[in-house]
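The chain that follows stands alone, in the form predicted alone, written as structure tokens.
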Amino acid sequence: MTYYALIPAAGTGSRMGSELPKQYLPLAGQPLIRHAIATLCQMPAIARVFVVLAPDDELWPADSMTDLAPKLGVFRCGGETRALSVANGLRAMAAELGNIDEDWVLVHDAARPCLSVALVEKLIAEVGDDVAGGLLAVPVADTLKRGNESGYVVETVPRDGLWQAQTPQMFRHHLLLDALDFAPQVTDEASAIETLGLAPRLVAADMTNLKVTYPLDLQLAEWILAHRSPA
């Protein structure tokens, strides 16, 4: 079997409060998106890494990606939603690579720059040949409160069995494409798989694989990258 990575990067990242899409913000001397791409490209298990951009994206830092070119491919077929971008990317992969129905696709957030080789290896090993695939996730540790529109607590939500989804999320190419066509309104790939009646495997990750959403997250990500032990 073959493993591919797909990174949807057609979003604008409006919650960062920056005119520059967050995937292109500078982080440790490189565009934020390059860090995860470089991690995936260095892994022998990953055959190719594909990035899905908006058709009119003029900010893609091609010059900073030249050393990754042997493995890196770019598709300019991003849609208005994550699900549409991923589905379009899956179709573009099939058009370029041929029959990859049974191959694995690891979908990763463009804004998770601190992904480590160890976490990807763990995901691949623990998902194995599971029919439903799986995803990196972290058990919820904090007490959860449900609030109302006025900003007051409505109830405390039991956290038993709750996990915070991360990426990569890893599924067979044909299964994921079928799921996204069936449930295009989802916000992550595992949710689409669930609509088919399947239960993806949860693979325990850690909070260093954070998603950069707010300005402070950039500082946290830079600290993690600076203090990470060599792979």
Given for the second form:
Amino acid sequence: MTYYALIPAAGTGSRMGSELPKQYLPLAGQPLIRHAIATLCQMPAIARVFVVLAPDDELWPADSMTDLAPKLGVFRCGGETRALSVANGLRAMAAELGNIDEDWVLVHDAARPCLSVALVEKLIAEVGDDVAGGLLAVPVADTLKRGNESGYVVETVPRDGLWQAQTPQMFRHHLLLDALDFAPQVTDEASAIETLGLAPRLVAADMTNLKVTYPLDLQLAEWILAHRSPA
Ligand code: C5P
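I would like to compare: after the form predicted alone, may I see the structure of the form predicted together with cytidine-5'-monophosphate (C5P)?
Below, the chain from earlier opens the complete complex, with every other chain and molecule after it.
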């Protein structure tokens, strides 16, 4: 089986409140996006790593990626939404690689820089050849409240069986493209697969694989990277 990684990076990350899109903010001496790309590129199990940029992106730090060049490919075909960026990326992959219908694609957020090799290996091993694919996720630990617009509790949502979805999320190329064409409104790939009536496998990850969304997340990510034991 062949595995590819696809990293949608065509978002602006407006919640960071920064001029620079968050994927390019400095983190531990490198552009944030380089961390996850480097992790995926160093894995022999991953044949190629592709990044989807906005067509008008002038900030992609090509100079800091040259050592990753043999494995790394860049597509400038980002769309209006994450789902469109991923679908466009999947089509660009097929145009470059030929028939990859049955190959696996691991879609990973550019904004999750602390991804570890161990978590990717666990995802690939636990999903195996499950037709519905699967994703990294964390069981919800906190008590969940639904709030109204005025900031008051409307109800407590039972957390039993609830998971926070992370990435990578891995699916066979043709299935994911069909699902995203069928359900383009989704905010993650697993949701698209679910609309086809399939149940992706949940693979337990941990909170170190956080998504950098707000400024404080950058400090947390920096701490995680600094305290990680060498692979
Ligand atoms: O904004 P959010 O953090 O949910 O974005 C998740 C991922 O999707 C990021 O890597 C972002 O760059 C990407 N994205 C994209 N195209 C868009 C919107 C988001 O590739 N139109």
